[in-house]
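This document starts with one chain, in the form predicted alone, laid out as structure tokens.
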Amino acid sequence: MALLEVKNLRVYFHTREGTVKAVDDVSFTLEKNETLCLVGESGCGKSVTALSIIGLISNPGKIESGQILFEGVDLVKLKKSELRKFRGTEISMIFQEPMTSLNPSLKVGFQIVELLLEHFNVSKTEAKNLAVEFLKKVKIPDAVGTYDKYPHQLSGGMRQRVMIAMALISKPSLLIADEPTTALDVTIQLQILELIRDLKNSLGTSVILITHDMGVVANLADKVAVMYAGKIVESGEVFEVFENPLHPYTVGLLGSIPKLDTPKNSRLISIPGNVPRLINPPKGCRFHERCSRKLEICEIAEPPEMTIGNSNHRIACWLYSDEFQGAVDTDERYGS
């Protein structure tokens, strides 16, 4: 049994302007001790997908349909009180900006201890010892001193390490990390990502990592799911998707990454236009307005999801349907 199965998930936000279809028929599977990266531009539905799993969709948002099966239990059907038993114990989440997640008026140690006392049968002394132990695990140099500091007394990187310690102290089966390095400089980003990978391996935790950085995906992921305008347009083993990107959107994302052998004065590929508003998304394929390879059918009908060969590589694009198989030229696909 897979650790997590998301099946045909739809999450809509009902506003005065109309219904925002933030997540629209999304499905994926996560195995135990596996890392899945959800990747795409801002506004593609990555964070809403993550918040749905952990039960943090707030009004006017609503899970309209679908299943979120965690070890066979459908989290969508649970009451809030039942879901809290999973949140913070079996499933933990690291958010983009730790200053909005940590209480600025409480010391770091108190916040970690409070979490342990809420979810586990431990004494205050045991909770403090565990807190210091995990602050050391996330490689905070002065763990005891950090325990007695307020969040504003720590750097951004140290605050994010505290958040990782809080997320992993319960040894969850699933860790969701939503853009955990966005506000950090490049050197600290690398340290944080390596830390998540090392702790994931040592604790046997599965990870869903949300990012827009394809370089991060290449270094950390076992599987990748590319999201666009509330839908997954391509997914598969990370090696397969990077070696043989098929969807024009995936190709554009990968083409925007500079490589060591990129000529000095050459221009990187850019994807024209912007992610469409999800109140009134385009008919047919939601990417067709930005796609240089679109066919007439792309403007009319939504593409079905197809499996490529005998692998787990899946794509939703008319160019790879039986009728149009082979329509994409290899050189054009890679921007040569």
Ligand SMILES: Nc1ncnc2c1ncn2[C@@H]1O[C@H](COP(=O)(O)OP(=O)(O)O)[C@@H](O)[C@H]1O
Second form
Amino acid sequence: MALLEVKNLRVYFHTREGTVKAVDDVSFTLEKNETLCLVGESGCGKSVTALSIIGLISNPGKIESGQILFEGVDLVKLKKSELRKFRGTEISMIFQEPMTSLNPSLKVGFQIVELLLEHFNVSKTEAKNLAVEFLKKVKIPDAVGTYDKYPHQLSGGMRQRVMIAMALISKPSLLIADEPTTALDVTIQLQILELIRDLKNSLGTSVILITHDMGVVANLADKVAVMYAGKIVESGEVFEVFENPLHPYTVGLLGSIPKLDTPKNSRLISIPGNVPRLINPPKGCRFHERCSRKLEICEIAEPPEMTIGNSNHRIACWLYSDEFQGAVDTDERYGS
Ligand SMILES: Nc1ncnc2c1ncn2[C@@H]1O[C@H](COP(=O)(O)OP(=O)(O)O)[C@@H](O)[C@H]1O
Ligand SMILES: [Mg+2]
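Same protein, different condition: the form predicted alone was shown, now please give the form predicted in complex with the named molecule.
All chains and molecules follow, beginning with the one already shown.
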């Protein structure tokens, strides 16, 4: 059984301006010990997808339909109190800015111990020892000293390490990291990502890593799912998608990876235009307004989802549809 199976998930926000279709029929699977990267520009529904899995969608947001099967249990159907048993134990999440999840008025060690005492049957001494052990595991140089510090006494990178320790101390089966390094310096970013990768390997945790950095995906992911305007437009094993990106959006995102040998001032290729608002998303393919390979049908009908060969490589784009290919052949044959 897959660790996590998200099926036809729809999450809408009912706002005064209208219904924001933030996640609109999203499906994906995560196996044990796998890292899935969820990529796409800002506003494509990555965070909302993650928050749904951990049960943190609140008013005016609502899971409209779909299933989130975690080890076979549908999290969508659970009561709030039942969900809380999963959160922080079986499923943990780290966010972009650790200051928002750490209590600024409590010492780091105390916060970790509280967490352990709340969820596990351990003594205070055991909890304290475990806390220090995990501060060491996330490679905080002075673990004992850090235990007695307040969050504001630590650098951003150290705070994020503390958050990772807190997320992993319960040995969760699933860690969700939502742009965990965006707020950090480039060198620290790399260290944190390597740390997540090493801990994932040593603890056997599965990871969903949200990022808009395709370089990060190349380094860490087993699988990748590309989100655009509330939908997954392409997904598959990372080597397959990177070797043979098919969706024009994926091709655009890959074109914007900075290369080490690119001169500093040269402009990166980027996709013109912006992610549409999700109250009234474009008809047909949601990407058509920005797509350089747009066909007539792309403005009219939603592209069907297809699998490439007998791989896990999936794509939703008219360019690769048999139906469409058929239409071209017919037109050519009859010279119309
Ligand atoms: N609380 C909310 N109320 C209304 N709209 C929201 C709310 N949270 C997210 N959204 C909308 O949902 C869409 C997806 O957002 P999000 O998942 O945060 O994108 P990403 O993480 O990919 O940048 C966006 O259009 C965003 O404006
Ligand atoms: Mg986000």
